[in-house]
Structures are given as structure tokens and as C-alpha cells.
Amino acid sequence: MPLYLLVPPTHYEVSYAINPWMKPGTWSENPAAHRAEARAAFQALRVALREAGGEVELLDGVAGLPDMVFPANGGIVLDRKALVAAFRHPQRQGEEPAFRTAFEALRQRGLLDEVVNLPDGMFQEGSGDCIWDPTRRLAWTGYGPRSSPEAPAHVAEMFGIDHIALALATEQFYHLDTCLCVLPHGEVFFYPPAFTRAGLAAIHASVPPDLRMEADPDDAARFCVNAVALDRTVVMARATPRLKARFAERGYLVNEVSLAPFILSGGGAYCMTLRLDLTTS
């Protein structure tokens, strides 16, 4: 059963803006309000989890870190290894020894075996970065706005894996998954213009034409590439009927969450999750 992390919003809020979709100026108009519907949302985005047949594991934030309610930057998770993330912005850099203690943690109860730190200097921001996918063996990585070119090949070399690495071409599109889904049957649903030319090229070269989704604008607003697939289940924020019309004729069942609270500082079901059962075998 797959297994995710979750931190509840306890110390969620937009304060900062760190990319272009953070709009602290409209949180900042009824912070309540926002905080309320953050808890909801989080509360269905669990259910929705579960329903699907995944299990949860919570994680207590931390007061002053609000994103480190996207554990899915916190770290990459495989094979019972975690790497623990180096992140770009000093906003973030104070989530590093937090989710550091939790992989530790986690170590100690037999859920993991080993922790493992990335070199000074190199920024790489966990599985936002960072796509395993089952059908070809291999780790989707993205860099650019946040990950730096090199950490793709260290992160394939520490986990002995292949991996194709994406250049991002765009501040808005800041990880890999806010662009890129990996579906459990092959499929990849992926935003086009949130790739270089190269990245594009690469994607084309590794999915056949039938086994690509291309998402518009309006999916890619709606943060519903950034989504969590269980098996004939995708778990993602509110989509357009015509989406989940693409997906039910692939013969997936869309789960809409509304995440708008989470989607005011940039991130969405994948953001909210970290995997941490998969392995390469």
C-alpha cells in the first residue's frame, strides 16, 4: 500500500513570494479565512488519499517554515534511502535540519535505512525534482530555477539509477512537478511550454505519441499536472471537465480536491505528498 507523507498547514501561510504564483498580499486580506479552507483542504487531500487506497504518515511543521507543508521538496525517497534537499531560497533553507530530523526518525522506527546529504553548494529540492517512474526504470530531473544542473547526475549516481534530466524553462513552472506527472500505466501528462526546446526533445524521444498527455494552460494554472496517481486513481486539485474527460477515456478516475489555499503559494497534490515506500525493483 503506498505509503505518504503528509505536514498538516498548522504554520501555513503566504508570507513571501518565492515564485510567481505566491500572493502573500491576498492571504494577507483574511488570513482566517485562508487558514480555515487550508485545514479543509488538507483534510479532503488526506481522504482522497486514502479512498485510493494509499496510507498517510503526518509530520508536525515547524513555526516560520509555512512551506514546509510541500514535503515533496523536503527530500527524494527511494529504495529506503533519503536524500535530504538543499533548497535555493533562504525561505526555505530552515526546512532542511527539519525534514533532516524527520528522515531520521523514520530511520529509527525501520521505515527507512539510510539518510544522506547532498555536497555543499549544490541545490537540488527533493522530489519536486525528482520523478520516479515504474514503466521505464528510471527518474524524471528537473533544474534550472531551483536545482542545479549537476544534480541530476549525482542524484542518479547516488541511487544507481538512469535518469533523464529536463532543463525548466520558466520561473513559473519552478520543479519538475508542477510540469510533468508520471501515470502508473506509462503515460506521461506533461505542460509543453514549461520545457526547453532540449527537454521537449528529450520527452518525445522517451514516450511514444500514445502515451503522451499534453496539458493546456488552464491545467497547468489549475496545478492539476502537479498530481498524485494511485494506480487507476489520480488525486489532483479541481480540474476542467474536459480533463477528466482525457483522463476517464485512458480509463482513470479523476479526485478532485479544491487546494486553492495551497495553490496561492504555488503547489498542489503532488507538492503536498512525499512518497515514501517506492523502490527501483
Contents of the next structure:
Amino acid sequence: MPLYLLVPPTHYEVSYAINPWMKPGTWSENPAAHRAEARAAFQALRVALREAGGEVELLDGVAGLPDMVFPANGGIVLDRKALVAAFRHPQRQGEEPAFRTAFEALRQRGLLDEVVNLPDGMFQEGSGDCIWDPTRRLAWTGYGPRSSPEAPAHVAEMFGIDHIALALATEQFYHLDTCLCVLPHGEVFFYPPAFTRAGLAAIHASVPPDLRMEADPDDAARFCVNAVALDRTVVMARATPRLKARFAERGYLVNEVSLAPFILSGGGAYCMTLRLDLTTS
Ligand code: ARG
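Form predicted together with arginine, following the form predicted alone:
Below, the chain from earlier opens the complete complex, with every other chain and molecule after it.
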């Protein structure tokens, strides 16, 4: 059973802006309502993952670190080894020791074997910029706005895996998981304007046309590309009927969750999870 780490939104808020989607002003107009909505959205996500056959492990958040609700950014876990993230923005750097401690605790419980760190001066924002592709047996890695250009090669070496590094061309799509989603049966769902010409060429070179699914601007803005796929179920934020139909044609059922309070921070379903049990062989 796929195992996901989730952080409940106890200390969640939108109190700063480090990406163009973040709206601290909107949040502060009615924090109590947003907080209540966030709690409901989190529960709905948890239920959706369970219903799709996932298991959930909870980690407590920390006061003053609101973006810990996006554990995808806390590290990369592959083959029972966790690489702790290093965040670009000071606002999130306090999460590093929190995630390191959490991975250590998982190691002590026998769920992980090893916890490793990045070299000094290198930024890498976890699975937000490293997406395992079980069909091609490689990781898609993103860099630019958050992760350092040298991070992809380092990550690949660290885990002994192949990878395809993609430069992210815009600040809107600042993590790879906002603009690329790998589906379990080989399809890659991606938003072309988020990539450079070289990045698009790399996607085209590795994914045959019948397995490419291009997201439209609406799908991207609704954070539907930031989705968690469990076999034939794809858990994502509220989608358009057209997108649901496109997934249905390919044999996937979209399970929508209203994630509005998290979209207010620039995140969706995928970044609210961190997969703990992926193996590369
Ligand atoms: N507010 C967070 C940030 O800007 C959102 C992170 C969403 N995570 C993701 N992997 N897309 O860092």
C-alpha cells in the first residue's frame, strides 16, 4: 500500500508571499474562516487518499512554519533513504530541522534506513522538484526558481538513479510538481508554458505522443497538475468537467477535493503529501 506523510494544518496560514499565488492579504481578511476551511480540506484529502488505497502517516506541524503542510518539499524518500531538503527562502528554512527530526524518527521506527543531507550552499526542495517515474524508472527533476541547477545531478547520484532535469521557466510554476505529473500507467500530464524549449524537447524525447497529456491554463491555475495518482484514481483539487472527461477516456477516475485554502499558498494535492515507500528497482 502506498504510504504518504501528511502534516495537518494546525499551524497553517498564508502570512508571507514567496510565490505569485500566495495571498496573505486575502488570508488576513478572515483567518478563522480560512483555517476552518483548511482543516476540512485536509480531512477530505486524507479520506480521498485512504479511499484510493493509500495509507497516511501524520506529522505534527510547527508553529511559525505554516508551509510545513507541504511535506513534498521536506525531502526526497526513495529506497528507504531520505534526503532532507534545503529551502531557497528563509521563510521555509526552519522546516529543515523539523523534517530531519521526522525522518530520524521514521528511521528509528524501522520505516527508513538512512537520512542524508545536501552539501552546503545547494538548494533542493524535496519531491516538489523530484518526481519518480515508475514506468521509465527515472526521476524527473526540476530546478531554477527553488532548487539549484546542480541539484538534479546531485540527487541522481545520491540515489543512484537516472534522471531528466527540466529547467522551470516561470515563477508561477516554481516547483516541478506544479506543472508535471507522472501517472502510474505511463502518461505524463504537463503544462507546456512552464518549461523551456529544451525542457519540452526532453519531455517529447522520453514520452511518446500517445502518453503525453497537455494541461491547459485552467488546469494549471486550479493546481490540477499537482495531483496524486494511485493506480487508477487521481486525487486532485477541483477540476473542470473537461479535464475529468480527459482522464476518464484514459481509464482514470478523478477524485476531486476542494483545496482552495491551500491554493492560496500555491499548493495542491501532490505537495501536501510525501510518498515514503517508493522503490526504484
Ligand atoms: N507556499 C509554499 C511555497 O511557496 C507552497 C509549496 C507548494 N509545494 C509544491 N511542491 N508545489 O513554498
